[in-house]
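Just one chain is shown here, as structure tokens, and it is the form predicted alone.
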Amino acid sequence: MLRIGMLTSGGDCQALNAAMRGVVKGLYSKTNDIEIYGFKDGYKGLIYSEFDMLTAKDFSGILTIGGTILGTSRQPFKLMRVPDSNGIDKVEAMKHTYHKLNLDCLVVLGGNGTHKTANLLREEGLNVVTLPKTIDNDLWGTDMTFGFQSAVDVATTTIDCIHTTATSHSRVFIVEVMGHKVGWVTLHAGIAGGADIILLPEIPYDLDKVVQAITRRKVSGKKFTILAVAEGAISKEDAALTKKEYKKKLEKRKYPSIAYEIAEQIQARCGQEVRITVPGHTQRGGSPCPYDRVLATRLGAAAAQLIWNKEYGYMVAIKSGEITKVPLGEVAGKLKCVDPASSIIQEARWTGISFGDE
């Protein structure tokens, strides 16, 4: 009997169901002697032993469905060693649930924080295999995470739709894209959607340079400008602050997000109407795009192979188009950011895109 625990943790995204389906179909291709324990709402279900017994039928027909059939929640890694309100030791509770159910392996689908906890459980002696899930594409060790391309598609469609109204009204439009710490979604959607200015967390912007880029377009006869702005975009002045100083400044910010702050500054400097569009959680929702369905299925099948071969302590990943495995210890705690010197940035600059820094 093969006993597998499975959970999805952190923010949801498209193709979580597709990835779990890939794992289950892969295992059932080898044996029908399987028990699957689906933990509810991420690590919370593992901590409090809340789960459903699942069969192959539960994973049928979910390839195209977004979200997660298991539910998810955020359990901050920094609080994992802190007892809950009832004094429960979360780590010991998770280990207890694992051993109580006599699991052979725990399958975890998640992003950066999720992988830190997964690695912690590995260090505590549990058999763990993980899959790289996040729209941000910021997990170290893999070229791509599932959910990313679907989010890019949504953000790109938003920018596409903005073009006609921006042209009609000769306005500056700001599309605020998800991405607090990294700008992968903003970068790809900005290029794909034909944004004129792209502002990323990794490239602090100078407002003077942003205004100059808008002015150049006006002088050349182009009446509108579209900015793709990551929600974590930061000015050069703010980037020079310490984390503590910047956090204090954010607490006093009168704007709901960076897009509104930039909009007010641009309107005051350029005298041009500025409008803001925030696609928000639509970037996480809906059906996964075909690319993500394929990637999630491949990663799921590869995870099944690892489990079948009793190779634990790895994250399945894709590198140079091939599925591979990466030790969890090498993944946990590392962030894959956009390199300002990378070729994709340089190529975008050659097409005339401004990153607000030069």
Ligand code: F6P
Given for the second form:
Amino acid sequence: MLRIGMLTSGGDCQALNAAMRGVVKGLYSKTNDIEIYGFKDGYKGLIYSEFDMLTAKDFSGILTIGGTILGTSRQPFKLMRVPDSNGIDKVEAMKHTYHKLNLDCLVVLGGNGTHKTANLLREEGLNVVTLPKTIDNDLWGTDMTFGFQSAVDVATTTIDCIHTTATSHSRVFIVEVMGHKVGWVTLHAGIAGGADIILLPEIPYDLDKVVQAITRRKVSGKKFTILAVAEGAISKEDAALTKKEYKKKLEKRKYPSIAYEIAEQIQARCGQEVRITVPGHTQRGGSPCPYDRVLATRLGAAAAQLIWNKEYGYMVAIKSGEITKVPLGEVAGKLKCVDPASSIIQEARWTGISFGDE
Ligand code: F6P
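Moving on from the form predicted alone, kindly provide the form predicted in complex with the named molecule as a structure.
Then the entire complex follows, led off by the chain already shown.
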């Protein structure tokens, strides 16, 4: 008998179901003697022992369905060692659930925070195998996370739609793309959607340069300008502040997000009408794109192989097109950011895209 627990944690994304289906299909190809405990709403289900007993049938027909059949929630890593309102030690509670159910392995699908906790559970002696999910693509150790390409598709479609209306009205449009800490989705959707200016957290911008880029377009006869701006885009001035100072400044910010701040500044300086579009959580919703379905299925099958071979303590990953495994201890706590010196940035610059910095 093989007993596995499974949970999805953190913000959802497309292809979570596809990945779980891959794991389960992989395991059932080896044996029918399996018990699957699906923990509800992420680590919460493991802490409070809330789960459903699932079978192969539950994972059938979910390849194309977004979201997660298990539900998810954010359980911040930094609070894992802080007892809950009833004094429950969350880490001990998770270990207790695992041992009570006599699990052979816990399968965790998640992003950065999720991996810190998964690694903690590994250090506490649990058998853990993880899969890299997040639209942000910021998980260290894998070239790609599932969810990323689907989010890029959604954000690109938004920019595509903005093009026609921006042209009709000779406006400046800001499309605010998800990504507080990293700009992967913004960079890829910006290039794919033909944005003229791309602002990323990794490349602090200078508003003068942004205004110059807009003016250059105007002078050359282009009636509109589209900016793809990451949620975490930051000015050079703000990037020079300490983390604490910047946090304080954000608390006092009168705008709902960075796009609104930049819009007001551009409108004041360029005299052109500025509009903002925020696709928001649509970027995490809907059906996974074919690339993500393939990636999630491959990663799921690879996770099943690890479980079957009793190789625990790894995240399955994709590197140079091949599926591989990375020790959890190496993944936890590291962020994969866009490298400002990478070739994709240089190529984008060659095509005339401004990053607002030069
Ligand atoms: O999953 C990561 C992410 O999509 C970020 O890009 C975004 O800023 C954040 O989640 C928003 O998450 P939520 O509103 O669900 O807390």
